[in-house]
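Next up: a single chain in structure tokens, the form predicted on its own.
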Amino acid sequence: MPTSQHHHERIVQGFHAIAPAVDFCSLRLMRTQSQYLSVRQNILQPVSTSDDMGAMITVIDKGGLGYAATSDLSETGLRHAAAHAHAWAQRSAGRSVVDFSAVAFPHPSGSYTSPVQQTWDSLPLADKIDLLRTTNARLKTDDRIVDWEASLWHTDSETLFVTADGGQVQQHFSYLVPMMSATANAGTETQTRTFAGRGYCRQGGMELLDQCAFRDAAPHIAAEALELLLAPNCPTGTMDVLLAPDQMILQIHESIGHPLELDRILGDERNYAGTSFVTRDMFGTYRYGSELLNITFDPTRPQEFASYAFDDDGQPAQREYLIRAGVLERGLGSTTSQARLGLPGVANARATSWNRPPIDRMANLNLEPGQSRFADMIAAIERGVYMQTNVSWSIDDSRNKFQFGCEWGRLIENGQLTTVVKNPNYRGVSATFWRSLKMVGASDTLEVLGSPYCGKGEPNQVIRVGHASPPCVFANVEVFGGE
């Protein structure tokens, strides 16, 4: 259940009572409630529920920055956290890579609520479990299906951001992740087909199940898992590749999203998540891809998984082009990174929880649609492979050289879809791969997808990201199979 307005008001009053007299002070309250339901092999798994709540206080004083988190939301608890944050700000003053007092942090005002037509709680728990049981039964279509599962993961999250100088933002998010998989086996061959991986994740309510056709997907997923058992391996060679939206989201995520994070470019992530092949001097001139490549950062898009009105530093979110007509324009850097690099960025300071500080993160990163019909994309390929749904990925520390594998493939020969193939893989180099983009699907081919899991930061922060993309054709790609 949402936190009461009275509770919010009490915390705001307590914060203003204890906020120290410094250059800047903020409180970020976060409450997250989740429920995970799963039926595997027709057996209901233990129902998992969680409820987590706490606050972080950030202090900037004389150029230093400090923060401290607490689950004690009484005035005494907030006072102790503020004292710790202030002490760290004093210790870091004059020793930080940036003078934080010179960074213009906002005092925002506003709110945001996920669009929900049918709430999670409007459907009784027994009915949701019955839905998963029914889906499970429809996945087990053959004795060769040896593992099968259907699940629903719902999260309700509230944030309250308050600044000592009068700023206040409330945001309420509702997330739903429907998942299903079927694994088939024959002898030494095992193949798995999933419901776009975990890609059909969005903000909203139970209406999302109809929008992504969850109730109808099981027989198709089981049939394709069985089909892959008898399919030949994907051929090896240089050819065109048509990537479905549920693979495009991984391609965008790994070889555009992460390389454009300004903290990577600054070297902050070098020890853990790696750096980037992108350098500061590339912005404004570097040809990242062909003229068909248009990438936007858009947290304002309704229903997408990482939509919001303000980031966790209180910056108002707006749609921005990162790459336009193939040219790199802007990076994924929040207020502090922008100040350090002297480059424009976006409102993408995001934290996974109340006990983690915001860092530069992806939110909704979308590839804008082009003009090509899907049938025309197929017809334009003389020799190639159509690939769906990511199953494996590997990319170097600078987010440049990569190798990705998909669950399902189908040959394209002389402009026709022909043989289904298993274990389709491809490899490339980010710095040149996007320049081979030669066709982009029209708006009616675009799918709104995302990922619940994007890890980064020390200590680690796993966060939600959204990606919308049409299918895309890439020329002269190195393709290989599983042999």
Contents of the next structure:
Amino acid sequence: MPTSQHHHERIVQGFHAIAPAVDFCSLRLMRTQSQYLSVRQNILQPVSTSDDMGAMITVIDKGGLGYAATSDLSETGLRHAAAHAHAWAQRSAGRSVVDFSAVAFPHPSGSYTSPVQQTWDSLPLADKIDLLRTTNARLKTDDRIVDWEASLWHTDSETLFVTADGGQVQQHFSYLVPMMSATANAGTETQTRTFAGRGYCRQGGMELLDQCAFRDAAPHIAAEALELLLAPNCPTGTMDVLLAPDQMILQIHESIGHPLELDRILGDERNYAGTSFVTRDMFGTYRYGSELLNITFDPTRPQEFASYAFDDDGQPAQREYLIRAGVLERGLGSTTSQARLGLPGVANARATSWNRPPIDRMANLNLEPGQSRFADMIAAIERGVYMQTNVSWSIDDSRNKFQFGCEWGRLIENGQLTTVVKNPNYRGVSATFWRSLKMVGASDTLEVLGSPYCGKGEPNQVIRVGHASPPCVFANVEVFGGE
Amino acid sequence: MQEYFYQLADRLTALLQGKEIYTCTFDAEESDFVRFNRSAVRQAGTVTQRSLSVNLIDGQRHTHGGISLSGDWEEDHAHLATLVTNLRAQLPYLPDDPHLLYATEVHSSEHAGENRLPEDTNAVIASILDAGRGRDLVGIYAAGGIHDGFANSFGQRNWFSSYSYNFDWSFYHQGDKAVKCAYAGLVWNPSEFAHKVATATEQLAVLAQPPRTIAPGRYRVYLAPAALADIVGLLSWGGFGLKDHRTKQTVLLKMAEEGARLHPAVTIQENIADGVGANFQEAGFIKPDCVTLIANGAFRDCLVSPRSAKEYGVPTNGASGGEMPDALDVAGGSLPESEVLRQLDTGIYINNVWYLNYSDRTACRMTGMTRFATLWVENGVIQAPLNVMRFDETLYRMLGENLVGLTAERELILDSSTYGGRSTASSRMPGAVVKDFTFTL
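Switch from the form predicted on its own, shown above, to the form predicted in complex with its partner chain and output its structure.
To see the whole picture, the full complex is given below, headed by that same chain.
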């Protein structure tokens, strides 16, 4: 249920009444309502709903910045929060990483609404449960399927961003995350296959289920879990890999997205999420990948999970190339990071909720399609592995040495898909890996995916990210399997 | 705060109709967060948050709902009434839940921590900035009250509150070479903090040596307590829960099904009695002081949530829904900490590891990176920092056949994570000397 316009107006009026006379002051109100439905082994799991609302007031004064977050949205509550934020700004003045008063924050005006054709509430609760029951039952195809689950996670989120000098932005997001999994076991061998991990997460309504073929996926997932039980381990060796979009999103996220975050390059994350092998001087000249590599930051793509019109600093969002024809052009840095580093960036100041301050995040980070047909990519590989669906991810704190694993693999021999293999893993180094990109799927192979869980920041924040990618071929990759 | 929660619980009782019952949990915190980079303040602020989660039950039907609370009684009361109405409206559409289990015996408890945090936050900030003067300090100071409550319509009331600080920081030498530090507790003691800073400064000097790079291969290593905490902590993710065991998804399946064993020196417990968090969970069950998970290298018991208990017909041991430990405790061994370098002889002293994940769940093989101060040691003498290395090793090798010894001394490690709210999880860990530890990249 959306927050009423009257409620918003009351809070805006309350904010303007209490905003202190400082260099800059803003209020960011956020209300998030969600419902999680799951059927496991034909039994409805506890239905869970939540409704969370609060606001953060940010004050910049005499070079210092402070914030205070509260769920007390009365005028008194906002006044207390503003006083706290002002006190923190005063404490940090002259001791901060930058003179925040010298940073030109926007004073925006506008709105955004996720595209929704069929709302979550338009389908009655009983019907949604029936859908999950049916889907869940279709996962249990064999006695060796020992666990099976289907679920839907829906979230409505409203944000209101107001600046003391008249800026105002309202954004309304609708998110849907459909999930299912089947786990097969024989002896001490257990294999799980999922619906692209949680990758089919997008903005929109129930129409997304048709777009990702949620209703039809169960038998295929169960069959592949069973197939993996009998499969040999992925071979060890240096060979080509063809990565499906539901693995490419992780590859992009970890070894392009995070290293290009300007706050990491500035060192903010060194005590937690880490630093970056990318340095300031690389922008404009560094060859990140082969000429086939084109990466965009694109919060304007309809339905992608982290689309928006304004970031949480109120900066208008637009599509930007970060890497073009393999060369690094631009980093993922918001207004503050751009000012600190003296580099162009993007509108990516994002906070997970009202109780955390905005920091540099990825939003939608996409690998632009190339020219290759899927069949041609297979045909071009003499010896390699086709890998689907990320299951394991690990990368060093400079975002360089990585090792990733997938749920399902299939050998490619002499241009043909052959034996299914289990535990396909590969490792590499970001700084050189992308230069081995040798084929990129055409636009008809591109999939729009994402993740609800990207962790970063102190205090910690988990946030939604979107990634669109075609399948890609990489040459001479170190591949291996299980024990 | 406690009284406010109990008033809400009483109000919730009054809102029930017919044979309805409820369980509910309360979470709140007032936290100061001051983030530092390059010995300056990056972001500073205060977060005040309160939330209530209700499970409305009618027979075997039930449904959960959570709301944030403003702290204003009239507003929160109205919000609560709306929540109950909405939950009640869902119940007719829900089937009976055969796995529903909640505590019916009343076990009320109260742990109200005393607030001994510094009144003058400015002084703490100043001392941190002083510590960073002339150095490259990055990290976060988090401090304030944490409050957890449970109530049900049978009259059970549980309360836990604590007032703590956790300053989690690093001194950087350059690049990725740094000393990772933590100073956490209930009373900020300037001299204790100064001692921590002095110790870290000494360690920082080692990082000034030119770093070494080693080839992939097998090396003798010392895993300091923080590193071992991350390795054993990964087992929390799918290792100990009954549901994971019964669905054959546990990464310890070879221990559970084939009797595979770790080294006899390895005993792992969920030691709530020595932890720093609440001992009650969301269905009202009280956690036992201790659950032994692995005893002398053999798998012993699972963590059993009420839901799994009902599903699999065994007693619950008060685990939360995720069946993950909150207070992991690895027993100490016989190796004196003072003997670690001599015992390591030539190899790698690993203070911290990073970004662990399973690379083969059946084999319980883990991959991850070294991070911060990882040091090359020759003949028992620290020689130089080591550039980061990737390891890929099974639990059965590193804490089984290749475990040389565990230190007698252990460290209490307070979880500094703040996802959603400040954590009250902890672990108590020795260090471990391991031979033939596999590095791959």
